[in-house]
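Just one chain follows, in the form predicted alone, and it is written as structure tokens.
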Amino acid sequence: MNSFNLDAIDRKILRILQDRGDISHAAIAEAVGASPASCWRRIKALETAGVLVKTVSLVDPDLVGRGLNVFCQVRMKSHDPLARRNFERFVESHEEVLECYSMSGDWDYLLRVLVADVADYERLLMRGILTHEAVANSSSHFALKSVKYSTAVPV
């Protein structure tokens, strides 16, 4: 993987970004110390450069009833290409499955899902996830609280 080469002032926009994706280009080049100018132009080099990849608004789970953390371990039958292809087809096609990862270890892929209630979990854990052809078993988990919760990238 390549790195982007990153000087301070990157390192001082990233975070602001990370923080206030909103925010204009002249009250970041007043924030790092910079024209604004010369900020846009680092943030177009950083966005060309694939560092700054969208703009998001982030939304409260709670307040739109998705309030329920679930992280679901799973395990495959088979490890053959077909199989883990169409197993990622089948998350990413569950809106519900706001992330998956491949895993080293005992469990296969690392599921965060988030749904209303457990009602809603259990629906999609009997009728989606243990019903996929791939998928051996599963374990999971529900977040109790939110210790830490954060998208910004250590810059």
Second form
There are 2 protein chains.
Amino acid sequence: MNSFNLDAIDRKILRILQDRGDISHAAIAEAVGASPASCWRRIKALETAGVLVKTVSLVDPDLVGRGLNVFCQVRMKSHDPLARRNFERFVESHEEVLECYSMSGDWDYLLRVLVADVADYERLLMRGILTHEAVANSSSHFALKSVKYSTAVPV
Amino acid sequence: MNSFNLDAIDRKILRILQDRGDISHAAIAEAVGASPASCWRRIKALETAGVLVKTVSLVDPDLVGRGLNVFCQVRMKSHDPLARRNFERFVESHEEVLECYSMSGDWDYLLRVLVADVADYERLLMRGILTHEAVANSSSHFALKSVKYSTAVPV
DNA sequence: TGTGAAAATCCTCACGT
DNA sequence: ACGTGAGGATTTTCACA
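Swap state to the form predicted together with a further copy of the same chain from the form predicted alone:
First the chain shown before, then all remaining chains and molecules of the complex.
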């Protein structure tokens, strides 16, 4: 059990912060019914514990011409740890790959890739993923629409 | 073409803001080589245009006991728009479902669900997704590890 | 943990270029 | 459209109760 011990107020704070990262401690204090100083101390503790990782601004992909979500299932040639690390570094270095999970089941990895259009994706697939030495094959699935996208972990 | 027209400085600003949403305009100004006022005007324009959606704090799922990512492919009974909307409302109202995409191919929807453990997921699946009137069947895939998770849209 | 206050920072805008 | 400058509000931060 290496999870931070949250009480009710911590949870409230996290819920608020996950919805709006830019908000004054005073406003949080009022919302959770505590003093600003108390909130400040709690937030600082949550930060140093690593519960609060960072605060980021969210950009609308469509409005910057990155409207296409593609999910790519990848199967590796071997399960050799070196090859895996190699592939994971590849993933890490490509900003189009927003998410990557090591999976159970038929496929080794699942990637969420965000690109401008199909041609854009084709480029990444042919010149990146499929040509990677550790990759055996892959299967791509295109999102027609993003129904929901949330960054808020339930607490 | 309904995408915002970004110049080089806008892109720099977005890159910075997507990495750190809490940062002063002055610091941004210095980083991009412009005046704070100019940055402020640009950011405001990006906000009103909807490019900058919101700023949020990110929480480490593991540290709050929500360490299990599950991907759930869902097939609908019919493609009746009403049933779809109904299901999408269901998705929207469940905070464990962080992402949901309408998909091309064999499955109608792909969901990313964040839960505490398998038992937790079983509950959602049996008492939520599978029992939903619009859902025909589903297939679940478990993430063994989160290799990469980024919220930054490439700009 | 809460109150209070001090100091620093930051946002915001008017003006001139 | 950009930069300078400055007012004023807001916020962080901490000492003390």
